[in-house]
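What follows is one chain in structure tokens, specifically the form predicted on its own.
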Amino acid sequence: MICQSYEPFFKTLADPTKLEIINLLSKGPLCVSIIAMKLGFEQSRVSHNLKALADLHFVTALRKGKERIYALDEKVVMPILKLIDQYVERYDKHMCKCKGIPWRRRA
């Protein structure tokens, strides 16, 4: 069943570190060192999570000299994230009332 392949996708979106990286990259492409600096993470932590995001095709990497510049996949991931944003915006009031599901509003 296709739903079984949803698990890695939703686990990725539920992971706080990966989600912070996705949020940062939604503003534009960046290299590992800049991502680490902006998020206050160790570079190895960022690299590890970027590798996982690249393996799932959330991000693409472009080599520029010695660095790799990471960006969200514009054709697939960005439209999905926009749909999720629209859903959250529309149903935010209802999700806050859900029992048993921790929910916090985005800043």
Contents of the next structure:
2 protein chains.
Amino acid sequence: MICQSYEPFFKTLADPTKLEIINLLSKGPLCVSIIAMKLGFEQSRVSHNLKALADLHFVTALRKGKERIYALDEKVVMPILKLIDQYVERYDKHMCKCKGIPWRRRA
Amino acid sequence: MICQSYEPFFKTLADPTKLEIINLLSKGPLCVSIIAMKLGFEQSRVSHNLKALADLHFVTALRKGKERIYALDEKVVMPILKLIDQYVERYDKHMCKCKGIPWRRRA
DNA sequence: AGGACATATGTTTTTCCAGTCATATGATTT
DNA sequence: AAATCATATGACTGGAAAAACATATGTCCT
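In place of the form predicted on its own, output the structure of the form predicted together with the DNA.
To see the whole picture, the full complex is given below, headed by that same chain.
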């Protein structure tokens, strides 16, 4: 049976804002305001999106003073990146002019 | 770099209608009207969704008389199912009461 | 050719969600 | 404890996407 959870799982990955956050965090953990600054997003927007990411275990949070440091949960994110690679490898080579969001090179 | 193509790729997987179609087709190829009947969807709705699925290479179509038979492209879909399994295995065991869309059992 | 059936496609309507704005909570410092 | 900083959360809204609706295309049969 398909779990209800698949829908939010993939919806998250379909959202550019969340993908950009994932991408940024792939370089290392950061607090909310830094993420907001680096991406040029509003603080509340970042918080809302981080909450969604955390609900799905894409990221984890820990306190540090007043700040909250968010980090990727690699165990979840890496398989996703691998999946993307497989798909792109097979069908979207030509689309990889890769205008748009910056991203790591293939593993 | 993240490719633009990721967005439609995941958006497709976030859509219940498309997931239901994928699920149904996982049992075998079918024509449009049978899909519509089995899922209780309008024909145009099914066609629109199949088109989107075909554009992303999730399904393939072939003519058979006036009908069009749609089938999963297993090379694309299987890795996705595997990813879902990994994720569910890790975090969503408890959510697998699995009300909602019927789905295959784990491989 | 014309009619019937199967599917695709174009257009309108409706639904839903991401972002914004406003406010609340929580932590630190003085 | 009040002020300030960092983040979270609740309410609202505009825009996008999906479904419904209407029509076109294509195929088979007589």
